[in-house]
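Just the one chain here, laid out as structure tokens, in the form predicted on its own.
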Amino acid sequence: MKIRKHLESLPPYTPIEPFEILSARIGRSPDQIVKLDANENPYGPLPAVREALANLEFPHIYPDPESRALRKSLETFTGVPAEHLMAGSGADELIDLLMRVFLEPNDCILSCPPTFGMYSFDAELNAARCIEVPRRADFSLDMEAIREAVETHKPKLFFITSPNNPDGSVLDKQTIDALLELPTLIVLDEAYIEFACENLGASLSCIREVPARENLVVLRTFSKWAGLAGLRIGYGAFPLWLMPTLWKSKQPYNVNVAASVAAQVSLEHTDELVKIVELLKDERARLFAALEEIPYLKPYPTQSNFILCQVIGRDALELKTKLAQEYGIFIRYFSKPGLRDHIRISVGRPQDTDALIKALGFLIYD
């Protein structure tokens, strides 16, 4: 018996772990974690949330394949027609949908890292290639060799993020606009939009641009904003042509009743999301400031729920371990192309920007 030839060369993808796993290594409880390695949403779900959760009415029933119901708070929310919109055990279920519909083996994607792992991971596994167009020291595109990428290349999809994973950078108006004269399906993921500007991001996104548009799709999802990462439940916007081959391309039963319950009351409650979505970027402040003042950083400006760190004379792996086994504090670390020596912080309350700034400050004479 043979599994897939190109499955024996596949990389894995190195997922974050969650807090019992953590906290088994480290040996320390979970309450002893500051947990800043993920870019979760450290106030969790809504207390509305938490009670319809608790009082599901039929968890022994199968959800609708349709997602009826959250399709169409959805469309009240984004102001986008439901039949433009999926929803998808978060948003990496339909990134992988998108590879799966449209990949022949030895096609391509195209990407501009650093970014979102996922998008080479999913082309990999469904035999194609990942083209690669790195992105400038300032995390900008270079759009003259993405143009020629897809002259030469002609990706079947171009995957690209904004705010940027792990940079928190936001592409302008302009920038969206040159990629939309692309001849290739764009594939805008916006994970992190609601952290971009004030209400929720929505003079930033570009969601209610898809119906007028034949080759822009928008990603978004609830992991973030909403504090439901460990629901897995997110949603995109897509032509009305792909939308048939989408439907009977997907799982049937795709998006589970807690996570769609949880999805349709966090949107019953976006006046309370936008006050925890305030909190945590007033935090992302206060937080940007102190890592200014510690010697060894160099922050970047970030429009998201993270802040992307570049450590100058010390060595990052160090740093990221230091800090996990002598203070409980995870954070994310790099050592790849465009991102050597770098780490990524993701914001959180008051008291975990306190605990990470005290063990950095002490770590200034280790």
Ligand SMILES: Cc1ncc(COP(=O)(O)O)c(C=O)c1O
Second form
Amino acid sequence: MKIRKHLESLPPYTPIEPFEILSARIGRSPDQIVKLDANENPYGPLPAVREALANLEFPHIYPDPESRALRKSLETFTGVPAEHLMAGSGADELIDLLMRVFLEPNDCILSCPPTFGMYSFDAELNAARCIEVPRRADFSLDMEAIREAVETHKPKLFFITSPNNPDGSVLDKQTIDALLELPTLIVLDEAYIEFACENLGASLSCIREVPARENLVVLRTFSKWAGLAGLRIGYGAFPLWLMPTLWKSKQPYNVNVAASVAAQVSLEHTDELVKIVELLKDERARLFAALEEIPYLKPYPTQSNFILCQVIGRDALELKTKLAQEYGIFIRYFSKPGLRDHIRISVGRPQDTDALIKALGFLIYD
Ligand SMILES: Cc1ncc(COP(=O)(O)O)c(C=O)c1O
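Would you mind generating the form predicted together with the ligand now that we have the form predicted on its own?
And the full complex, kicking off with our chain again.
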């Protein structure tokens, strides 16, 4: 028996582990763990969402394959007509769906690392190649190299992230307009846009431009700002010409009943979610200032719910390991090109910042 050839050598994706696994590994109860490694929202779902989840009416019935009620709510929230919208089991599912729809074996996608790891992973999973045009040292895009790569490799899809993970920088309007001139489908991943400006990202997001463009897809998620990462619910806005193919290519019941209800109830209470997002943005400022005071860290400015830091004069992996083992604090460590000796810290609650800064302070003398 033989599996598909390209999967034989595919390295597995390294996922972030959940509380109960971390808890068992380091022998601490979940409430003694400070989890700042996956850009989750530490406040979790709103009380109204928890209540709706406890009272689900039809968990025994398959969900609506077209997520009609949720898409109607999303139409009001985003200002994009529902016919352009599709929900998915996280933005992750929609990234994979786009690739399955577009890529023949050996086709390529383009991405600009350092960035979210799923683009290159899913490309390889789909027997395609990921052409990478690295960002500059300040994480801005190298437009000349991008134009050249598009011309040479003719990527079918170009995945670009704003705010970018892991640095939190946003693309300006002019840059996005320049990308939209390229002869490829631009997939703009706005997973963290709600943290980038007032009004849950409304003034910065490009989602409203989708209906007027033939080559723009915008992906969003409820994982970060709405605290629903564990329920897996995201959505995208797509050009109309693509919708029939997407509908017939997705799994029929991809969005489960609980996720759908949680997202809809979240959208009924955006005023409360704005308060949480503002709380996290205030905490981001406090955390940034505190990290600047740590002599071996250089934090980068960010417009997201995480802060990337360069670790100077000490081993970043050892720092990450010590924080986990000695203090129960989990952060993300990178050893990729462009990110040697870097860590990424998600913005948590005030007590999470306090615990982290205290531990980082102790470690000055370690
Ligand atoms: C840039 C980016 N896009 C998409 C996702 C995945 O979002 P979801 O949880 O909706 O699958 C993440 C998650 O970390 C991300 O960082």
